[in-house]
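Only one chain is included here, represented as structure tokens and corresponding to the form predicted alone.
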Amino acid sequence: MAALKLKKSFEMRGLGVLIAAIVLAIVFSIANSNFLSPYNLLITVRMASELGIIAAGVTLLMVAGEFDLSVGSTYALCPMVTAILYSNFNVPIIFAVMVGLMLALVLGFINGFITTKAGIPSFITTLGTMLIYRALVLVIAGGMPIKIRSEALISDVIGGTIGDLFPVAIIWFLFFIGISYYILEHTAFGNKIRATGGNKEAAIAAGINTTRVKIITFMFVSFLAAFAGYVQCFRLGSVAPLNGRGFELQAIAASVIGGTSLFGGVGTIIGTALGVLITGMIKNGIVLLGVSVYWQNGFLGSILIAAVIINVFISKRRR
């Protein structure tokens, strides 16, 4: 019975965010007939793709009961290391990318290790590492963007386009959403993530190594953040020290809009994907309507507050 109620609460959250996305699309399409054109929809999804890759991992971590505020800094740091190795030291691009991705796993391990072993709230741990990682980006780059143009196949595979129109970023977004969905919904590790975030003491009593679960999830989040950074840098051909600034809060916002609980144990990857698309729709719709881009965060904040209120209401009804 409890499992049935939990499943119904997931369905209610997913249905709510789907309705919100449809309503938002209708409103923007009425205001501007070009909003629902195939080309504009493609732009909207592309705009949401990089954030969506990060948000997929952030959702898993939030379900486990933790936060990572350093994803925006990781998004910039790992591609910057790759750019410097490739541009300044002539390291083959594929090896430079591998170094950056391995660095991401190390950064995630640091976040998880400090949080679990020192008993420091992850909000504080990753707030500190966010500042440290961002400082490292600025120091090693001298505060300046670095070009990373390469004719290697990996550039097109990660950040290119299919033909002259379809961005590969969308494929990566769908791929990582699918991987995260499978992990959370169809694996034993996904069950451990939910148990760890839902009731840590009960999870430990059931024999789950919650420390290991959290550290692995932190590493997965950092890996996705770095990969999303590569999607952008190969798309634009350069890496800027301030890339990804604000992504940490936007990823959390997208997850919460999609129905992920701030208290752990509850969340859906599909809901997060819809939440990410809502953020992309807001950014794109505001531009089409000619409204100042300064209102983007204002609209997103309003939807976030509404989503939290709805989620709290659903949780109370469930109890």
Second form
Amino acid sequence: MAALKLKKSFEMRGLGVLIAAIVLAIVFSIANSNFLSPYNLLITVRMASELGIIAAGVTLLMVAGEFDLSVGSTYALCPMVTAILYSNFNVPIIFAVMVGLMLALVLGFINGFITTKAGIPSFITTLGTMLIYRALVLVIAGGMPIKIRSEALISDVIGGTIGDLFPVAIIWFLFFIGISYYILEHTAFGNKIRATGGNKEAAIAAGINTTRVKIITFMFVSFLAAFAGYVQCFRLGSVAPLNGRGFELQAIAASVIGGTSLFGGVGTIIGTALGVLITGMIKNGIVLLGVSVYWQNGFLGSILIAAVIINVFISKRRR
Amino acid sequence: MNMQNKVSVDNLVYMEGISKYFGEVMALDDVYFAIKPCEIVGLVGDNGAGKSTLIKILSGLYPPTKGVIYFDGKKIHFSSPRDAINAGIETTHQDLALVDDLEIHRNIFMGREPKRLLAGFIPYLNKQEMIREAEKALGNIGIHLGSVEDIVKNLSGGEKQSVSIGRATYFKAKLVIMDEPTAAMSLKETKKILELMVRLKETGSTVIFISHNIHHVFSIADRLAILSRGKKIADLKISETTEEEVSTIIMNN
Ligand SMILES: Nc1ncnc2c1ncn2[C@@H]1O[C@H](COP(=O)(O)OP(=O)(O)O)[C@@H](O)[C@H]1O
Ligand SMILES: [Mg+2]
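Could you please show the structure of the form predicted in complex with the partner chain, as a counterpart to the form predicted alone just displayed?
Everything in the complex follows now, all chains and molecules, and the chain you saw is the first one.
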């Protein structure tokens, strides 16, 4: 029985990510003994957490068979709207945040509605809205960063630290990973997501409203993207109009490193969490090793390819 | 009571003047198809005759281009498979049955996942029930697969069809439609499914059985309809015809 369980976990599609994470941790800790220190691990997770919140949603959406390239723009747009309402119109911060999160749901609805009703690939829909939402950020901000310093509780709750050290961002990361895991593995909706992305026709024939499943998931992703944006802007005290550029592809990379299929129906939140931690390790390890930060995405790209090769290799061996 | 109402009341299903076009392609042409409660009706005909299209209309996947459907005495309009399922129609489709990457029990309950509440308010997928009931659904039809927690991808064609049939028969539907359910099955598996259809009939369900194997249809059906190029060309009581006659009708069209 135990042997069977072990065999199963070895056959797991996401095995590549576990190997990659461990190898990376070993390499970095050999190169710099500080890497595994508690403080540095905290930094590593913190660096991964904003992307991680987004990637959790992106994984759900990819399992449902769709992509969202607009998450990086949503990440900037919603906090920017909040910052402007708060700074220029004196709207209380809590309302300004609620408006921003509501806007996120609308942005996600637009992505999902266009994709499902027009029947076009979400890659195209969200490439379009990525550009549109980004343009909106630049227009409303006039291209300038906007301050959002607030003494209000909400600012600490979303983007502060516990004590002097522990960033709340990590708690939000764990929270949204947990929520996404719960949705995908332990709810009826999660089963509908997997069915929709795995075989849309079969899902429809089984009575699943795949349009509804997709639109709701698009809205969930947008909400997470906006929330991650708030985590960052409350940490830094300002919103820059180019925030989040590149996050859309990094989130997909983290998901795919974690074993999520590009073709829908397959993916786990645990895998994505590991994938995200890998991106955090790269960001942090590069600094520790004194390597130029310009290499960051290069490392991520190499690991993406390596992890996918391992996964393909494993799934071939299984046949 | 006029003629039409009588027909729609006497029959569990009455499809009246059904036509279906896919663009220029005519898949069905003015088909009348009636099914009495608790009978097994065979639906036969060559490839491309329109059999699958006809039952896809009945199971809510396609709207008919023309025609009216009565089910259980009422005129119905299915706008999705969900409506048909809710009305009591279960279908195993020939081509779009299962999700390969989903476990067997998740396939059987997809769209109708059993839930329970955690701490009284958090909805939670009831996996124990899903697994237990999936085993029961397969046990009912005499099929035992290694574990219902395996994904469907690694099953044989016949095993996949069994899962699909387990799914369609678990929910005690009024009407069970099987579109070539035994096409990928071994003789032994096929025999079980034929017996299953007889048992369904005995327990009060009505069955539409689409097959290429006229012999199989004759062994269990009460009646059989023959489609050819979108038209219904014959509708015969099994007791009043022979396999030879039916083969000849299909060949000559
Ligand atoms: N979705 C579709 N789009 C276009 N043509 C279709 C579609 N489904 C079926 N057809 C056509 O309708 C006709 C009947 O097909 P079908 O109902 O599958 O036949 P059967 O199940 O009897 O083999 C065929 O000519 C087929 O090519
Ligand atoms: Mg067919």
